[in-house]
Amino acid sequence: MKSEQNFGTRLLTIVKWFILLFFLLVALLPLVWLFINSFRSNLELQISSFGWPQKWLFSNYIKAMEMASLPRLFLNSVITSASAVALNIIVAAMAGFILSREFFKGRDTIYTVLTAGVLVPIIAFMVPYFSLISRSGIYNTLFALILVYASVNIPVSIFLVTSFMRSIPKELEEAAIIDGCSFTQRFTKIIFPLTQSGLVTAGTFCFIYSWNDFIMAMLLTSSIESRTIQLGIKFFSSQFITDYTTMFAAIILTIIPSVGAYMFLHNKIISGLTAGAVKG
């Protein structure tokens, strides 16, 4: 009987690891293919889409930096993403504090309305954002992208930050009130420092969206001075020819920061997502 149970347990373990490895390969195969082909020549790619480079062409990366003005676009993306994250976190933290720690009429309705934006497709905001940005006179500026990226991620950030703040024991805040803390001090000295994991999670999602966005950047900018790094990828395609391998090198360079940010902040992101799931 025990041998049958052990056999069943081992079989389930094997099946589980087989499924996990299968999905891991499905996720990694496109990235590995992209990385290998970024070192090949266009002729090799046209002959066969799969294969090792006859000669590893590191010059593709140098060429990618020069052709698409990637350093300038990279700087624009860093400024835009960092500023959008900072603005998004500040607004989400203040809104989350009010919605989670204060009691007033209509609080739940306001929370529902704000978080309902998660259900609206981002593409539905294209016309309203374009009209508002154009009429505001900030079209083709980094400031326009910062405002759009920060606002698009407000619903998700408020949802995460509010859930995290609700999990903080109220006794800490009550003790601070007894010690003489004001409304502002309760936020800055008690709640805000204890919400770091939730803020990091919200900020990471905002950063990944801001860094990887193409549609809004294409819609709201028209010159290289204000465009982001994702738009540099289209510079490798023209009416008659596309430099695929150099474009692959540029894509590898563009995905490194977002992947690195997630790997570096992985633990805080998981803890932020699970905050408030269990109350005790």
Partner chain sequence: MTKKGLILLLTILMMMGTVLPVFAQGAAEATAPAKEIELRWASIWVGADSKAGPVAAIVEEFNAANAGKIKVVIEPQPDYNAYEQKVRTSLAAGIAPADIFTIKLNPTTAEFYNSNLLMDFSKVFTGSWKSSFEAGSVNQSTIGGKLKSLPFETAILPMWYNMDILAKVGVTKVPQTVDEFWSLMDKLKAAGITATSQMTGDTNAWTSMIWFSHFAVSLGGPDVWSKPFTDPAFVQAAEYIKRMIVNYSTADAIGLGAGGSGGHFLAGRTAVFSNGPWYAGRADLAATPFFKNITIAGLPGFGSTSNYMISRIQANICAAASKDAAREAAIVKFLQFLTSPEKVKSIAQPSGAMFAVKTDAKPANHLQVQFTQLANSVAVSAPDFEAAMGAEATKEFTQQLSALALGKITAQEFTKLVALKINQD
Contents of the next structure:
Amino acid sequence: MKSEQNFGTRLLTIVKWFILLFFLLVALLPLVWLFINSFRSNLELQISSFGWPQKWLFSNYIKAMEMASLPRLFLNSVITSASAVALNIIVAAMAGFILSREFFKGRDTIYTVLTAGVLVPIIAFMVPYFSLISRSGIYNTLFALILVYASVNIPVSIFLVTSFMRSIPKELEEAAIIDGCSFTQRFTKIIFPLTQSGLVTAGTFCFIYSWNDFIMAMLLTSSIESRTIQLGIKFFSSQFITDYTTMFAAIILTIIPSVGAYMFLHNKIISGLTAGAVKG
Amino acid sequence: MTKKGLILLLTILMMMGTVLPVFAQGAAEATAPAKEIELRWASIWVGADSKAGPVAAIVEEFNAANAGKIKVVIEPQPDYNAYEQKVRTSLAAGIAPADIFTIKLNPTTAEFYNSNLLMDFSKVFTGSWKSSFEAGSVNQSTIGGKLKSLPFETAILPMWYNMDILAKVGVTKVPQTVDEFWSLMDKLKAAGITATSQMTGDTNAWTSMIWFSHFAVSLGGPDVWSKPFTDPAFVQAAEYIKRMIVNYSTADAIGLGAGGSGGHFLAGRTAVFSNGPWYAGRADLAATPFFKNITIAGLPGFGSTSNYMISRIQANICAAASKDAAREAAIVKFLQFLTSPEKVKSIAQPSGAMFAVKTDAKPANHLQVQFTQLANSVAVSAPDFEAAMGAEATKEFTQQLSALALGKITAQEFTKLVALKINQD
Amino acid sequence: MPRLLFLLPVLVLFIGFFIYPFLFTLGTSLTRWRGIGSMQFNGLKNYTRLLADPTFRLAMKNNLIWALAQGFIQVPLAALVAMILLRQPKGWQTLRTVYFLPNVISTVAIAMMWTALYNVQYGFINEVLVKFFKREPINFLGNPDFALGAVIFQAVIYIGYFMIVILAAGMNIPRELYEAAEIDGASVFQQERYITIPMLRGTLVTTVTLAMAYGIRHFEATYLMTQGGPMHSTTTMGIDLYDKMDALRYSDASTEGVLLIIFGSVMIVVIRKIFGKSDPMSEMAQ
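Alt. form predicted in complex with the partner chain, vs. the form predicted alone above:
And the full complex, kicking off with our chain again.
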């Protein structure tokens, strides 16, 4: 009996680690591929996509960094993504609070319409977006991108935030009301802090979208002052020739900070909140 | 509303406030210089493009010569597909994408000629300015008496023969007859060498589309594209392209993209390849051991037309119409400067690109020299399928080319399916 | 009053960036418009034509397959990994970061890598197939029988996106529940079955719905890898819509956009009906 249980536990551990390592491999593969190819020449890449560099070409990184506007584009991306996330999270949390903790007529309809937005293929809205941004005089500004990124992510954020807010026991709020908490205090003191892990998740989604978006940035901006890093990466791709390996070097350079931001958000904020997670 | 609520709202407003300076900065920029006319050029000739350097120099020279009066500002447009999308989105929203921009003129983009946003050059494009351009390209760019785009960069789309590989099967010159061509294909195949780099992927099956265009033009003559697509010339051309993909190409041809097709040729894995002059300037090509032994030539006459070439206008220059006559005059002044034979030569010489403006440019690279010689030596030229038929037909062509190569449809069915998209209203 | 103020910012942005564009799309879908010049009213002709178009029907079917694969393969895989990570095995924080990494890398690069992996002549997958399984190589992206599966496979194994949602929700489950179950002699499976899954039910429904919505509007990875080919076999409504804009058939593109949204909404309603009991909205209403 005892040994059987041990066998079972051991098998479980093996299966567990097999799963974890499989997905680890899957996730690391593109990164490793990108990293190795960022040191190869374009000819090597064209001839064979898999293989070690004949000579490790650090020049790809030098070329990538020599693109003078890179720091500016990078800064623009940071400003745009951070502002879009802040705007998106604040408005989504406020709306999510009403939609999940209050009951009034038409609430479900509003919720359904808002969340149906996740179905929208944004490319279908390019003409109206361009029209809206141009005619309101904010074409070619970071503000335009911030507004678009924050708005495009509203449905997803509402979806996630309300889902997290609903899981908070009603008793907590009821107790707060008895203690004399106002409407706004219920939001700022109870709901907002308790859903931080959900907000961070929604914020991550918004950040990834804002950081990776190329289509909107290309459409709504025209000068270095208001362009983002994704346009910088594409700078190595012109009509007839794409300098892939230098582009890869640029990608590697630009993912480092986004990975840093992700690790900070998730390891510091979420883990800090969840002293009560399971041990197993 | 409670105090706390107000504070929260104020915080939000403040957050937006920190963002606003960014907005203000952009707005200020646009209105700063008073008298000077600022022309914004959404240019694709930037970054990795071989024309980027000379084009930037021309703009700089123009700005210096017109200081205080006209200033041309380049708005770099990386990623060509996204750029095209921006142009059409902008025009659909009723706004010109920039003061100056370029398009690829084909039956789809010819729709842009219906837009009032584009300047019509036909009144000003006269005299020596007009005569410096190739008449054929100007005719091609004139639709309904209007010249809403100036032909600029052109290209021929010939075959590239890796003579080192041909030598391995004892062939020392490019095939001159159809028999010689098929015999070369079979010799290569017998020797275990993949003959050509075909592809059916991407949006236009680029290199195979060039082959198909060669077959079709040779079989049906230079005006073949005006015939219905079910014409026997196209059916026969479809049979040929199928034979090329199935028998004489790499195993990955179906679904392969242009990068893969070119990669095979660069790796020395395929003997014959097709592409335009821009490919001749690639650094990775120059690094191959067979670079010196590439011959640029056409295909033998598969039909009654021989000594022909496939050519297209690769970029047409458009300008935004303006109520302000001074602005339009400034645009014309810049375009005259840019398209003057001397300036075009300064772009053509280092880049090897070809233009609708006649120049005596002598590119340094031996492949580019071969391109120029070939373009001057052919008796007739006709556009390729994409240039003649537009985006929608080309996409269907690409999709059905896979079906044809896989044997799912016959050549006849292939032409019928593509014809459906061509004839769609 | 405060309710309205709290909702207002979202409503303003939503009207600007969803309602107005949707009305524009709906309006143009009833016209003939090539992006340039005037629009002519065309009634429902665009709809009848599109619904009869075999490529569009194939695209709808493909989107449904995408939605099912994302909702019922990708999300369960993500949930499985999240459940393992919730038990905080060695290095779980690092693993969590690494699993999420592919999402910060440009899609273009990932698509390039998979295209190369799938290549029939030089691709790593075919090398394995030939060397270890003695099988004929398969042109995954060039064969209409395999292409859709190949593109979906490379998408669903990236679980990071949905994993972080489930993980974040799972961390809110009180630890005491597990401790009590442990004392009662519940096995790991029983704990997951009777504690984690019920506690995460709302989140799982949300995640499945979200994943299916992504499947319905899927566009980018396929466009980069196959452009909908070969023989339209991997086409999706998003790709077809994009191609229509490319061909300056804006009114047709709008029609497809509207149908996509309708099709997606129907699917979400069906999902809600199936998981009706766990729909937190109806729970709340009670």
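Positions refer to the first chain, counted from 1. The term rigid core refers to the maximal set of C-alpha atoms that superpose within 1.5 Å between the two forms. Since we're looking at a predicted model, the values are computed, not measured.
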Once everything's superposed on the core, is residue 222 shifted 2 Å or more at the Cα between the two forms? no
Rigid core fitted, is the C-alpha displacement of residue 42 between the two forms 2 Å or more? yes
How much does the C-alpha of residue 13 move between the two forms, in Å, when the core is lined up? 10.3
